[in-house]
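Let's start with one chain on its own, the form predicted alone, as C-alpha cells.
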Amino acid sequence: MSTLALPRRSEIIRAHQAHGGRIAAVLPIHYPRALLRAFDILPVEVWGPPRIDPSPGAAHLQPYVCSLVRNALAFLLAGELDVADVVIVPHTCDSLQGFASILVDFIQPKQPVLPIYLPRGNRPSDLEFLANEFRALYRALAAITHCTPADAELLASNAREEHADDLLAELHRRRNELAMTQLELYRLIRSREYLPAEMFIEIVGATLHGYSAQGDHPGSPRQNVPIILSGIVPEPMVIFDALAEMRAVVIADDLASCGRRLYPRGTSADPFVRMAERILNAPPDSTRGGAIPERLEHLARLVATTNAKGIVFYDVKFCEPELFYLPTLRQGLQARHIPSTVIEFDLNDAFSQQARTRVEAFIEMLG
C-alpha cells in the first residue's frame, strides 16, 4: 500500500491560525485535551522536539536533565514557539516543574506561562484536586481569550475527544489488521498530539474501514517475534524501521506518549470531574505516581494478552520516574519469567550501532 499521508504540524497549526483559533504549545504529557478545544484553542504537543541544537537550553538547565526538558526550552529560545498563544506545562516530573519555574519567574516569554499539577494517586480526593485544576485552567483561559464555554460547551468538546480516544484505541487493538508497516502506524497514533480531534476521527476511522489486509503483509506477529516496547516516546521513529529489519514486531506498547494515553470515557456530568476521570483513571504511569505493582501487573497483563515475548524498555537518558521504577519492576517480571532489555537515549542522538546491536541480541534470545 501506498504510505499514510498526514498533514503536518505547520500546516494544521496554519489552518487553525486561519479560522481565528488559537494555539496552545503543550509539554508533555497528561493534559485536558476538550478543555482546550471548548475555547478554540489547539493544543499542539511539544516532545523536545528531537534532533536540534540543544544548547541554548542546556546553558539555563543542569547537564542531568533530561533532553525533552532541555530540547523544549532551547526550541522556546530559538523562537520556534513564538506561533503558540499560550505554553501549558503539566507537572510530569521535578524536571518539567523546573522547566515551567524557568519560564514563569526567569525568561517570561511572550506567552502566558500555564501550569497544571497532577495528583500522584487515584483517591476521590486526587479526582477533586484535578478536577480544580482544571477548574482553574479555565478561569485562566477564560482571561486571556475573554470566553467563557458553558457546561454544555465543554460537555460535547469532551464527547468529541472521547470518541477520538475509542478509534485511538481501536487502531492499538487493530494494528496488526492493517496494511501498514509499524512506522507508519506509530506516525498515524502520535498524529494525536497534533490533530483536532474531528480529522483524527476521519482519518482513523477511514483507515479502520479501508485498510485492513488479509492474510499476512510485513507487521504480521504470525512471522515477527513480537515484543512490548516501553518507555516515554519512541525517538528517533526510525526504531520501528530497525525493529522491523530485526524481524521483531511491537504487539502493544507501554509508551507516555502513546499507550499509557489510552484514555477511558469517563462517567460524570461534571465536565470538569469528567476530565479529570479520564486521566486518573488511564493505564498506570510512573509520570502520574502509579504504584509499582500496579506498573507490574499492566505490563504482565500486556504480555499474557498479547503473547509477546518479552519487553523492550526504551528511556530518556536521565528520566527520574522511569528510572526509578526499572530495578524493582523488572525484577518482578524476571519473577514472572517475562525478559526485559533497558536501552537508554538522547533525543538528539540517532538509533546507534550499538542500541540496535542490543536490541538485535535480545530478539534473536526471545525468538
Contents of the next structure:
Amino acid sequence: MSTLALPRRSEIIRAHQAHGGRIAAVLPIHYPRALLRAFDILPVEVWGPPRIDPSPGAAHLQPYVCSLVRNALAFLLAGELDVADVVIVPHTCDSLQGFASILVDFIQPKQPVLPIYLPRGNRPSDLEFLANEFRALYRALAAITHCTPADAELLASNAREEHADDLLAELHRRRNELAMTQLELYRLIRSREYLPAEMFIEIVGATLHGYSAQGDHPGSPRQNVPIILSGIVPEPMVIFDALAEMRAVVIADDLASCGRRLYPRGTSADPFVRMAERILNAPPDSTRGGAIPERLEHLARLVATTNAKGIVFYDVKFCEPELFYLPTLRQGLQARHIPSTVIEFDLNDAFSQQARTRVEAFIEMLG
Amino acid sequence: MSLSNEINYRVNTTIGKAALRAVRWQAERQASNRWKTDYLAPQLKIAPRTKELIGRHYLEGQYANANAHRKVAWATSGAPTEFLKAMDFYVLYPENHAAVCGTARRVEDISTEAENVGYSRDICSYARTDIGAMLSGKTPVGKLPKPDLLLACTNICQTVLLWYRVLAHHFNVPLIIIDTPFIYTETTDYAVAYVKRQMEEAVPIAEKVAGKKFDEKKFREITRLSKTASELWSQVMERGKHRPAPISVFDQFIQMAPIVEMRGEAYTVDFYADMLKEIDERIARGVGSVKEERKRLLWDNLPIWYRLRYLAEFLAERGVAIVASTYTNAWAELAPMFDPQNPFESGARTYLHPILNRGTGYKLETMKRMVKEFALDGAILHNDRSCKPYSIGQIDQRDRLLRDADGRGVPALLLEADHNDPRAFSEEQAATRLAAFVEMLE
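Having displayed the form predicted alone, please output the structure of the form predicted in complex with its partner chain.
Complete assembly follows, chain above in first position.
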C-alpha cells in the first residue's frame, strides 16, 4: 500500500499563477472546465469547505441554508477566495441561486461573479440554451482576460478534459485493483476539483498503471462489505476511514461531487455544444432535476454491476434536491431488495458517534 | 365516458354550484364581519363571491375526472397555463390547495402523512402538505382530481420541479417542464427564445393528453383575459396608496385566489372589475381597511396562512395597516408584458420575469419603490423557512432598507415563520417582536 503524495491546492494555485494563469473559484456542481482552461483560468472548486468558522456567512444567510453554501460565503468573506480572479456560481439549487444573487447585488466581492444557469432537462432546447449560456460565459471571460480563444483552442481544451474524465471514470471502475485506502482513493478522485487536467492525467495515469492487478488489499470488496455512497459530497472525509473500520468499502458512488460528474465525451464539432452535451449527458443528478425512474435505474445499475450490498445516502442537511428524492428512491430500492439508510450531516460537524452507530448497524445488517 | 359518469358529473356540479350560490346570497344578506376586532373594517362585500368562486373551482375539480371531455392538469402557480386552458384543461394549483389547507389549519395533520413516509420537515411545507394529501386523500376541499398532465415552471423556485418529479412518479403521467433561467441582472434573448420554444414544444404533448387540437385563437383570447385580470388586480393593489388604505394586504391574500388559479377566465375579469368598484366606493366614503390607520407597512414574502386573522387583528389594534406586498404584486406587475397578439413570445417574456425569478437587488428596488409610492412607514419581511428563494437575500435587503432608502432609513423587521407549517411559528415570540417593532414606529 502506498500513500499518494498529491500536490496541495495552494501549491497548484501558486504554480498556476506563477506562469501568468488566472484562478476561478467555482461553486458546485457542474460547469465547463474546458472553457475556463481555454482562457488559462484554473478552476478551483469550493465545496464549503468543511470545518471553518461559518459565522460570517450567518450575517447574510439564514440558518436553514445548507452548510455548504453558508461555509462558502464565510470562506469568501474571510478573504480566503481573494486568490481567485473570478467567482463562478453554477445555478445548482435555490440556495446557490440566492448565494450568487447576494454576491452580485450586495456583497460585491473584488472579483467578478459569473453565474451560470443549468437547464433542468435534456431536450434539444436545453442543449441549445446551455450552449448559448457557455457562449455568454465565453464573452464574459473574454472581457475579463482580453483573450479570445479560437474554436480550435476550445476543442483542444475539450479534448484534454475529456481525456482526464476518461481516466477519472477508469479510476472509479478499477478502484478494486488499487492498493490504496478509500480515503486515498477519494482524495485522488477529488483532486479533479483543483488539479489541471494535464496533471490529473499524469497522476491518475501513473496510479492506474502502477497499481493494476495487485490482488487483495485492505480495501478489497472480497474482505469488506461493499456499499454505494450517495449524496452531494463526502465530508468529513474521515467517513472513509470510519467505513474501513466497520469493514465496509465504497464500491461505487452516486455523489454529486464524484460519480455524478463522470461526464461522457461529447460528439459535436461545436465546442460550446460539446461542453453542454457532456454536462447534460452526465449521470442523473437531483440538482439537475433528473426524473425519479432515471435515478432509481442508475442506482440499481450501480448495485447490480458492483454487487454492492446496500446504499448509504449521506446528505448535507437542508439539501432540498436530495431530500425530495429520498423517500421514493428508497421505496423503489426496497422493492428491488436493496437496503438503504440515510445519514444527514453538517459540514462543520465531525463524523458523529450517532452517525457512526447508524452506519455501523447498517453495515452489520448487510454483512 | 359512461352515461352514469356524465349524469353524476352534471348533477353534482349543477347542484353543488347552486348550493354555493345560495351560501353566497345568504352571506351577502348577513354581511357578517369575520373579524373579532372592531379595529378592522367589515370584510369586503365581494368576499362571499370569492368564496363561491373558490368553492366552484374545487367543486369542478372533485368531479373533473368523471368528465371525459375535460382533462386535468396540475400546475405550479407561476406556470403559463393559458395554453392548457386553450385546450380546455381543468387546471389545479397544488400550491393554492396547500394554502387552503393552511388557512383551514389542516397542515399539521396532512403534512405528517408525508413526513411519515420519509419527507423531511426541511422541505417546503406546501410540498409536504400536497404530498401528504396525495398519499392520504386528506383535504379540506372534499377531493382532488387526479392529474392527466403536470406542468412545472421553475420561475418561482427549483423546489417545484423536484416536487413535480415526485408527483409524476406517483401518478405516472407526463410532466411538462418550462424551465425559466433565473435573471440575476437582466435577461437575454436566448433565454426568452428558450422559454418560448419550450412552450411551443409543450403544445403537442398537451394536445395528445387532451385529445384536442390546440386553438390558437382561443389561446390569444385567454391571454387577453389573463392580461386584463392582471391589470385589474394591479389597480386593486394600487388603491392601497390611498390613505386610509381601503384594502389591506390580508384582504389581498384572500382575494388573490382567482388571479392565481382562475387566470384567463372571463368571470375572473368580472370579479376584479367589481372588486375595484367596491374599493373605489370605500375610497369615496373614506373607509379604511384599518379603522384608525396610523402606520402603513409593506409585507415581503408569502403570507403566514394559518395566522392571517391573528396578524391582521394584532396590527389593526395598534393602528397598523399593511397596505402593500411584494408577493401579491407578483401577479400584477407582469400585466404589461402580456401581448395577446403574440402570446408565445410575450408569454415567454412574462413568465420569465416574476419577482421570484429575479435577483435579490431587484426585490430590494421593488420594496424601495413600494415604500415610496405607498408612503410606507416600514416593512415586515417574513423570513419564511419554507421558501428559500424568496427569503435568501432578506438579511441584506433589510439592512439596505434600514440605512439607505432615499437617504432615510426605513424600519424593517425580519419575522421568522413558515408560510404553511404552524410548527415553525412561535406566536409569543412573534407577538413580542411585532409589538416592539410597532412601538418603535411610533
